[in-house]
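Read the single chain below, which is given as structure tokens and is the form predicted alone.
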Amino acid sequence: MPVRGKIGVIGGGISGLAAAYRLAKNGHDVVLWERNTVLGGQAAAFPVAGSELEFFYHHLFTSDADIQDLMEELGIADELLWLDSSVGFFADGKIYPLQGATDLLQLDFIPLHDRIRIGLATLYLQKKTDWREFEQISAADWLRTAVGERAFDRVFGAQLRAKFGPRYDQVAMVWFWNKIHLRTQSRKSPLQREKLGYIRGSWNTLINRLGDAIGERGGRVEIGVGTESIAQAEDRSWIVQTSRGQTVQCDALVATTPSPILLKLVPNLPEWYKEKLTSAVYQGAVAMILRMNQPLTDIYWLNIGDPSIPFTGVIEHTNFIDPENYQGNHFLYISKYLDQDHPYLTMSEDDLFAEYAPYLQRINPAFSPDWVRERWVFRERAAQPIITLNYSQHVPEHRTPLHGLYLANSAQIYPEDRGTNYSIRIGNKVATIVQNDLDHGYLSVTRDSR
């Protein structure tokens, strides 16, 4: 018989709120702790135009396995809809679309044969199945080789540059074999259009659903508190003070935040360990939302190749979605990654808007600001590691020396970019390794945790 045990889960992310599901499905008297007023970690959604719309962009691919099983156990399959993309490119002052592999041909700012050289490179990458092979070589140095160094520049250096800045050349081949890689599998042939997916309602469709799983099945979660420390006791179990002044013991804790805050909980953790949780460079982001009354371009998602530009990618989510799921209004992400001490974390909205329009002008000589009718900013510090080279030898386990304390972060997904759909698979994970360390008698309940 399954031995049953009391865990704590640290943070209510999606990886956060997928191992706590698991775990009470399991029999496991489960409390989680999420410090914020909302669940989801970067996935959650706020009100907007009798709708709800996540913080940062989200979208999944027809690859993303883990949340299409989670979501058809839960009941919910219904609500995952599956839609044409589109994908643009901007440079010198024009929107290139990039559908399919015969766009590449029509970027006439590069000469022919350099569009032939990253049309082959972009199919050779499609083929290719074991990353490993990429893990010892940068990005930058594995694309210079294979399209030439103005077609890299110009193309590929240019969205490397603009998501990663001064670091864009210690990006291992991997992150950008996996970008190529898994887009293959949103389309059934080079020439369709890409299939993706999206959540009927928003990603809280999913978050609340898991949340009132979680519940149906005896554990609690608790929003809006958080863990101000955690230590372990003589018999190994865990004692953690929340924000409200409580004291909870548990056999085992599942730690869902960023590595450097792992740190800062536990900072008696071995030297080994701790190195591998600092040699995760975390990217900040920005994410302007705009609600306009009209469309900036008829572009879903635009990725910047003009180093002049401030930001990454305009994302317009109601090129996507219909716009009628929101009142007949536009929403649009302008999307920025950065360093931790970037001035945008910290920026005026106004100014940062400021800062924006006159390239949002630039994009689309027509928009002006009085097309704005609301905007927000949403601003993560810890937003997602770098994926640097050798990346495999330097990632943290789930099981952490210390006994009963386990990790589940994006800094563990590999060599996948992080995601949803990931962020429930770890989840998952985590879960089975806590479930069969108390099966195996090497996690101990320490008393009647019922």
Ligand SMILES: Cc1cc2nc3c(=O)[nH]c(=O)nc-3n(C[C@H](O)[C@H](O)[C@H](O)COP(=O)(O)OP(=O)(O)OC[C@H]3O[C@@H](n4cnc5c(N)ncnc54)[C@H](O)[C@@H]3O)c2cc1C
Contents of the next structure:
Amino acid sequence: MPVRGKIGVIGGGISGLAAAYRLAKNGHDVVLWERNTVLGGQAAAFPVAGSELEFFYHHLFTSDADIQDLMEELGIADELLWLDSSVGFFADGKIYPLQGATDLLQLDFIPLHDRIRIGLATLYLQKKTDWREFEQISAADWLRTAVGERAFDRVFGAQLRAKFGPRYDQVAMVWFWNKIHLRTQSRKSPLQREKLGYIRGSWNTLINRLGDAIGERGGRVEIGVGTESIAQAEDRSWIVQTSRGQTVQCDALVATTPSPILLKLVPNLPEWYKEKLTSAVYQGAVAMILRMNQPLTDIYWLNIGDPSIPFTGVIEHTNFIDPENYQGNHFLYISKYLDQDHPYLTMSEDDLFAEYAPYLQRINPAFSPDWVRERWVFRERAAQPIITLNYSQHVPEHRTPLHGLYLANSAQIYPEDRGTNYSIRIGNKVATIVQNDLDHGYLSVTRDSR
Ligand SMILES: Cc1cc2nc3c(=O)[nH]c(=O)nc-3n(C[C@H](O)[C@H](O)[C@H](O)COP(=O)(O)OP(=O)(O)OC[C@H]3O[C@@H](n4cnc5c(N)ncnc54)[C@H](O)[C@@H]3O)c2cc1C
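What about the form predicted in complex with the ligand, after the form predicted alone?
Shown next: the complete complex, the earlier chain at its head.
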């Protein structure tokens, strides 16, 4: 007979929702606290133009099996759409379409010899399935050797710098390999167009269904309630103080916050575990969303390869999802990854738009700020853990050294890159670990069990 306990989940992003759903399904008495006024964390969406749109652009790859399985289980598999994507690269004032491997040969801002080297390196990375040899070498070093300094500087290096800024040369080749490998799996052949997944009505369709499913199994989801402090009682249960002034006692806690927040909540973690938590350095992200009366380009995902442009990419959502879903409006994200002290993390929306507008004109000279009907800015400090050399040795364990305290966050996703599919995977995994610990008596039930 499986043992049941009272389990608290801190954070209502995808990891927390997945963990809480599994635990509630196993019959535990679950309470989830989300400090924001909406569920979903980085994948959350807000109402726009008769539909909903993510704060930060989202899509899925065909290899994202965990999210597909969960949607099937929740009865919403039909809401997953697989659509043609279109990718481009902006350099030397021109958009280069990158739909298939042969498009690499059209990158005429570098000599043909360099384009062939890029094509061969990409092909090699697509075929490679063992990531371990990429753990000990930086992406910059591997790619420089593979394609030469000039091609690296103009193409791969430009992308690495745009995403990781001054830390670009610390990123392990595993991270880059994974990007190429995933995109290949989303194509049936290197010459075919890539298919990407989107959830009809936004990621909120999944988020709301998960929230409901937790409730249907007797769990409680508390939105707008932060976990202010947690402390271990003498009987090794956990005492949680919430921002609403409640005190809640739990047999176990699953934290799904970014690592720096866990460090603040639990300052007495053993040093060796703290070191693992602090070794995960995050890039932040700022997304400006523009609602426009016409498209900027005909590309969904435009990588910026021009170092004078202050953003990382332009993602035109309505070149992926038909504008008819948004009452004919066109939605575009201007994406920027940045360091924690970058001014864009605090700059006003007006100033940020004034900074970006001339560069939108560079991408499409006809662009006029009059095209913009509405705009929003969303910022996230823990957007992308930087995968450094030998990262496997730094990944913090889900079972923390403190009895009954567990962690599931994006710094534990490896060798894959973070994403909602893997947040579901680690949410499922941490729920299984908690159940095993209860069943084997490593975790004791002190009170409130059903
Ligand atoms: C710009 C950008 C683009 C992305 N694109 C994609 C994409 O295309 N496809 C994809 O699959 N993924 C994408 N992702 C990644 C994906 O959204 C995340 O990896 C995933 O949503 C992380 O989920 P999580 O639950 O682990 O963390 P989070 O979403 O960060 O959730 C953690 C939650 O904990 C809450 N919290 C923090 N402290 C407390 C506290 N003290 N008490 C209570 N609650 C607390 C937070 O409010 C938050 O809701 C993107 C992310 C960004 C930033």
